[in-house]
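The chain below stands alone and is given in structure tokens; this is the form predicted alone.
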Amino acid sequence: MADLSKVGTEYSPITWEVERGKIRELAKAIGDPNPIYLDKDAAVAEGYKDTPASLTFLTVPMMWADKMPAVINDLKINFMMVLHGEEEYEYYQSIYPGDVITGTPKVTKMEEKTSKSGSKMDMVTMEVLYTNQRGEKVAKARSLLVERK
């Protein structure tokens, strides 16, 4: 069960240098075939300055970072129940291969709630604001837990 008093927990924040080539293995693990993430020069084309990283690339440093199994833990949530809610992402500009972007995992909102069923389950909220090696906002992203009691 979620400790429900870490709502506002920040994380020790995550870095991460962003590759042209896992771009491209995102866009090809997901089936996405729009060249923009698999060519420099298409991407140019269509007015980029380089491949930008795909739309849910910003899941890649979450978990290739190894924070969440930490996280997780200091929640005290059980791991083996938990169900992936949603994902959301908010852009401020986009993000390319080179850039070394950095942001700080927080604890946003967490409330238990009771399903049509009548189960319980705990409903945990995560936010991650992103900035460049600039220090400028590139993005936001919002990740829902669901720990099912």
Given for the second form:
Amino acid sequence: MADLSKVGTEYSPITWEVERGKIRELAKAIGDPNPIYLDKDAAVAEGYKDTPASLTFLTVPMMWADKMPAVINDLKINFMMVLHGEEEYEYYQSIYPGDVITGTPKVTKMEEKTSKSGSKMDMVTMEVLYTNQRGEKVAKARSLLVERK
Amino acid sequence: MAQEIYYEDVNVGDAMPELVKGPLQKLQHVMYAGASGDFNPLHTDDDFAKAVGMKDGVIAHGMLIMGIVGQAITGWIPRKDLKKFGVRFAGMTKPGNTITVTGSVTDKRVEDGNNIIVCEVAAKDENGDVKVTGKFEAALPSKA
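Give me the form predicted together with the partner chain now, not the form predicted alone.
Below is the whole assembly, all chains and molecules, this chain first.
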């Protein structure tokens, strides 16, 4: 079960270079035909500098940098018993290919809850603030993980 | 794809254009695992999924369903106008499910000079079972 004493822990940042191909690959995997994610010319025609990162793109650096598994491990959460409860993003500005973004994960809340059926679970809230290569805030992600016990 | 939409043209109660996708295929879980980097075998390996209590095998990544809701949103409101998007994962999605995303405008207000609209969204399967509920906010241009 989760080590509730870890609340407030800030982890070392991850840094990730955003690639046009990865933005397109995520859109293709979702099956999103919106050309702004697939084709630079189409994106420019709609007023973007390049193909913008889609609404859920920020899951990519967190997973591919192996950060989320490492954090889950450090929090002593049983990976097999984790459910993704909630996910929320705040967008401060567009993320484009070539941007180098840095995300610093922080555990902002940990609590044990009891469900109506009487089973106990640990609720862990993580926030990641992302900045770009110019030090500007680009987005914030908040995830609620639920560990069944 | 999404045409410019002006604040004055959006009213509380307006419906977001509906998006229907499916039936979803296991192959899409593999594509999503590769694209997102989430290789939890719960989404790609039936034997593993059954061993951890999923009697029918693999389930979709929650983030894939959130991505599908995101497709519905930025098919309507331009990506650059989005300010917030959050969801609660309410149910598991299985291969064969057909997902319908719906939404409606619940609030609009001017805040710090921005023309904000708030919409509630939901993704349900062909039986009406809710997979995701959520909300997004966008700042729209004004005709003024």
